Structure formats: C-alpha cells, structure tokens
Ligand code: GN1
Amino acid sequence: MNVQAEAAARAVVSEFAIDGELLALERFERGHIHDTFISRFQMGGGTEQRFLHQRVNHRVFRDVPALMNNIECITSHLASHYGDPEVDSHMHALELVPTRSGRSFVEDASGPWRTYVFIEGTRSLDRCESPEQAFLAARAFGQFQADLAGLDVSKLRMTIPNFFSSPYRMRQLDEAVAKGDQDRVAGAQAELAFVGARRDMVDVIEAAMRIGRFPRRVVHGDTKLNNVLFCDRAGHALCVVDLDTCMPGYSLYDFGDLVRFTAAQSKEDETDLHQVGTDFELYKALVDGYLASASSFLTEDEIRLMPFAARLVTFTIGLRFLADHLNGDVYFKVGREGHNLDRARVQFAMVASMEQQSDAMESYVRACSKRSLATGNGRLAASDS
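Isolated structure of the chain on its own, the form predicted on its own:
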C-alpha cells in the first residue's frame, strides 16, 4: 500500500505548477486520514524548495470539491491579511500550489491530490510543555478566527453535515442505544446515566444561535495543539494548519476543543480514571491566549459561555465515542476491546472535573475578559517580551 501511494505521488507531482526538477520524495508520517509526502525540488537559480503533497481521503471527505473550495477561500483570505512570510513575523497562511490547469487539486485514478508549499523552520507539538505554549497556541487559533471574521461564511460549504452539532450527536447516541449491540448497552449503563443527567446541556449553544445571540462564524474544527506550527528559532506560533474541518459553525467550538485536548491531564484512552482531569493552570493560559486575539470580535454571550463550551465539546466527543462503542466500533479505530468505551469514560471524567471547577473557570474568564478590554491585549505583551 505504501509503495503504491508513493508511486501515485510521483505520478501526480508533475501535474502541479512547480517550475523545478524533482530531487526527492518521501512519506511524511503526520495524521491518520490522508497519505502525505514531502518533495524536494531544484528551483531556478540553484535554490531548493520543499512541498507537501496529500492524497485526500475521499472516503472521509466525500465532497472533495467542496472541501477544496473552503480551503481556497480561507487561504486566499488569510494571505490578503498577512505580509511577506520571509520578513513578516505575523501569522502565516498555508499556500496552495495550483495545478498546471489552475485548479486547487488533481483528480487522479489513485484519488484526489493537493499540494502546499512546505513551511520551513517550524515544529509541531503533540503534548503541551508549558502554560506559555498553551497561551501561544490559543492565541494563534483566536487570531485565525479573528483574521477570518471578515470572510463571508456563505462562501463556505458544509463538507461534513452536523459536524459541530451536539443535539445531532445526542440523537446518534439514542439511535445506537436502540439499535446497537445490546450487550454493550447493558455494560454502559453508568455512562448512559451520566449522559442522561446532562441531556439538557446539548442544545444551549444552538438555541442561542437560533435566536441571534451570536452569529455563525468560520470555525477551524480541530484545534489540537499539533495543528499549530511553532517557529524553531523564536518559539512563537507561526501557522495554523489542517484546514479540512473549517466550516461555518460556532466560534466557541474551537475554544472548547482546545481545552479538551491541551488541558487534559491524561491520555485520551487512559484506563485509570483517577489520572483524568483538566489542568487549571493550562486552562487559564488557554483563556488568556484565546481572548488576547479573539476578544476583538466575540460577543459578551460568547465570552460568558467559554467555560460551558469547554464542557459541551468534551461531553459531545464523549457522546461520539460511546455511540461508536455501542455500534460496534465502526468509526474510530480501536486497538483493544472496549477502547471506545474507555475513551468515552475519559471525556466524561473530564466533564465532571470541569463541573467541579466551574466556579473558578467562570471567574477566571470574567477577570480575563475585563483585563483584555482594559489593556486591549490580555497577556499579549507579556508573552512577546
């Protein structure tokens, strides 16, 4: 399979508008959805340049033209806001390389392919090493949203319907309870009781949007720490990557998912629930960073709901894991019996941890919001000094 994918990559590289000679091509082991390769080209004047090529998994993203439409809209909008990447230390935009016919992707017999300019001098992090890194990542995602605030969301398509919808995920779980493996349903009664006691929370955000409390905005949709590239030299966040789930949604989904992933005290599939929780120091850094860049466009209602959004997104991911467990593990990859049930338990334990800290989490958001309004940048100056 790897040999076939590499052969396919070599065959399609020439379809992109790269004026140079291919020197090398190797697999890049990042992510679990697409096949990714890095090429090295000899360009004019004797310089070398690298590019990143991806065969898009069209079984996950079934409407590739819609997916690439979104990425084109977002990257071109961001590029219009940013300066020259060679001299500008501001956030950088991913740069798509067009095909020789001017399209954003190649439709090949091996599948759809796209190409980006490789961003040199950067690194990604799978685990947060300090509150300062959490702050920088959160500020980067907030800045990403702020820079896209002027983009007309009607230009973007819903490539995965109901992706951000908590009520939809609850309906999926209810269907899994009714039609799924009944032995597994019987073994998950504690988790189902936990869900039942919190059923009313799933529609809070969508209900607020229905009555116009805040608008739909461009949402990244996968704000894992490793989707921010940090500058090797200076350490600052340089670029937000993995734009595949960028769609219209509610802004706080991104903040909630960032807390869920970055402030987690354990692995996502930890079996010792005593180790599970939410690191409050990292949470504070995430609030500081996000509001340092996002407070310019968030409404008062959105800011007030930030702690709730962290609980809701974590709860919603738990619903997805639990539903997949009851359905026989048909969506998420598993490595052991009960793997998705373990993942659901971790998410629910994190929700319980956030509930115990809710007063402190809400108080910190209020204090940080006031500080951001007073100074205009929260902890921004301190982090850049």
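Rigid core here is just the name for the largest C-alpha set that superposes within 1.5 Å across the two forms. Numbering follows the first chain given and starts at 1. Note that this is a predicted model, so its numbers are computed, not measured. Compared with the form predicted in complex with the named molecule:
Q49: CA moves 2 Å or more between the two forms after rigid-core fitting. Once both forms are overlaid on the rigid core, the distance between the two CA positions of K284 between the two forms is under 2 angstroms. Remark: with the core as the superposition reference, the CA shift of Q347 between the two forms stays below 2 Å.
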Given for the second form:
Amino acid sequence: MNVQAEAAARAVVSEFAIDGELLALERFERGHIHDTFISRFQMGGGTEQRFLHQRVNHRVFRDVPALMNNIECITSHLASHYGDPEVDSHMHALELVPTRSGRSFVEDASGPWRTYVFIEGTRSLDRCESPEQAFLAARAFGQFQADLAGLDVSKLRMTIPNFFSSPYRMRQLDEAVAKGDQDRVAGAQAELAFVGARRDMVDVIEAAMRIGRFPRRVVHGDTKLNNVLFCDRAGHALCVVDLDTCMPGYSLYDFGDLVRFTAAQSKEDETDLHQVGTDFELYKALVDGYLASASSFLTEDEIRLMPFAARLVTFTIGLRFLADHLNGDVYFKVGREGHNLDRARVQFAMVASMEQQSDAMESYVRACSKRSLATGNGRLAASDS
Ligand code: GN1
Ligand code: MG
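Since the structure above is the form predicted on its own, I would like to see how the form predicted in complex with the named molecule looks, so please show that one next.
Entire complex below, previous chain first.
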C-alpha cells in the first residue's frame, strides 16, 4: 500500500469504535469487488485483536444504507439464533463494529467503509481439497439459509436490482452486444452462439416462482468455498462470510453457486479449457451437504430443480462475465486483457460439462433426497456415499 493510501485508510479506521491502539494495517487481496484491509490493535488490557475493514465498491452497491441494513438484519438475527441454548450449532455470526457515532459504516471521501471483527483461528480455502470439505461447506451454507428461515424476508432490500434474475442477466448481455465494444463482440461469436442455444433456460426458475411453486427466501448469493471459514484445528465450518449479496431470492441460487465454484475442476479464470469441468464426486458431496441442512425447509420442487440450478447459475455468471467483457470490463476487477472473456469461457465449459452429466446429477439428487427423508439427514460422514 502506498504511504498516502495507508494514511487515508488509517484515518478511516480510527472512526470505528475500537478501544485500542492501531499497530498495523495491511491490504488483504480478496474478491472482485471491494478493497479489503486487516488491522491489528493493541486493546486495553494488553491483548491484541484484529479487524477487517472494507471500502465498499460504491459503483456496484449504489445503495449502501440498504446494503448495511441487510447485513445488520442478518448478523443480529444469527447472533441471537446462535445465542439460543436450544440451537445446537458450531457456527458463529459475523460481527459488525459500529462507528464512534453508532452507525454501521463511515462515509469517507474515498468511499463508504465498514468494519468487522476478524474471526481468529480459521482458514478459508480457494480450492476444494476433498469431498469432505465440499460437504462441510455445502452443509454450512444450507444451515445458514435454515438459520435465517425465521427472518422475515421482506426486511431485506434488493441492494442490487434483479441481482439473481437470469432473464435480466440475459437482457444485460443483449444490451452489451448491441451497445458494447464491437471488436469484442466480433471476438466472442462462439460464446454468443453457445448462449443463443440456451436462451430457454433462463426463465425456468422465475416461471416456477411466478406460479407459486416455492417462495422467495433469504439467499446468501455468493457461496464460494472461500466464503466459509473453517476452524483451523478441528476443520469444521465455523462462519459464513461475505454477506453483501444476502437478499431475497430463490434458495437454489446458493446451491447452484456452490456447484459452480466448489465442484469446478479448474480456477474460475483458467485459460486451458481442457482442464475445466465439474467434478462429479464433489458435486455429490455438495448435494449431500446441502440437503443435510436445507432439506428441513426446501420443497420437493426445489429439490428436484437442484441440478438444473447448478447449470443455470453457472450459465448466468457466464452471461455476467461475458457482458462485462463486451462493456469494457466496468464491473469485475480484471488483471489481464480478456480476463472476463476467459472467465465466461470457463463458466460455459462447466455448463457443457454439467449437461453431459445431467442424468447422473439428477438421479443422485433423487437418491439423496429419498435418503434425507428416510434418515432426516443427507449424509452422516462424507465417506458413506
Ligand atoms: C463477485 O467479489 P466476489 O468474488 O465476492 C460477484 C458475485 C460473482 C463472483 C464471481 C456483488 O463476487 O456475484 O458470483 O464475483 N459479486 C457481486 O466470481 O457482483
Ligand atoms: Mg462476494
């Protein structure tokens, strides 16, 4: 971090109600959207404590009070839920640190900032190392949704309009084709043909919701593996983080995004498409884990649509990467020329891989949901699949 940026960040950090002396502040490279920093404080009493500070990307989150309203609703609901002695959970809720004037964020000239207590003793994983980890992550995200089932979804605001809507993402891509960089449009004909052949997919879930097959619920909205913190001693899932996209939506978005990211055989921006695909063993572990916790509230229609949701969410994120590429990379941070096109290609190759495995993916969900009904639990250990 350069000296000026560090001085500015230090000044903002001092506006949060932390009773201690700032010892260190470092940048933390994470995510495509915000700027994240970690601080270390010497607290009264001599102990040290760390905090996580984020400068919120105002271009993406235009309504920061609505965003912070959602995060406050969720963190306080989870804190009281986990504090309930009736609830048997290893999970922790994220904890916001208020500003000295009692607000949830600081409006600085550099943008809006917020602070969380850093959760010690955890690790996060960028790549899945085993089916067991996939199972634990999926169960944690399903548990997160189950723990929020009692929260009135109408308290949450749509902080990014139509965020989960695949038909809307298709319209955004159509607009990017019409108005975006025409050289890039010419260079993306193969991807656009892939999309064109699958336009029918995009309305399936919204159509089911329009006729009331299942309700809107609280959705996490970014169920990447690295948004679960695992206990670094015992290995269990301890906390679900990155609550930015917690909004009303369809629950299966979270399952679909889990498969998209955690069952991926490659990195999200791999350029060697031979390496890209969806790992069936990891997919099975994700189904088991998600159903172990989410079958408590999912309807039969939702369970049936799980494999479809995996394809749809992957396809939809591909639409978003491709549209951003055509629009000149204005949304997702990029590190190289064509980065968003590479990301879109990976998503579409995963969709193709899931299409090839679709029968097996569907029969596995059917078998697992029967087992969930029979035992009240999808899987007791990742080894018994
Ligand atoms: C963005 O920045 P990050 O990694 O938390 C995006 C998600 C996408 C994801 C794709 C607010 O999340 O929707 O799934 O990239 N977040 C937003 O990697 O658009
Ligand atoms: Mg995120």
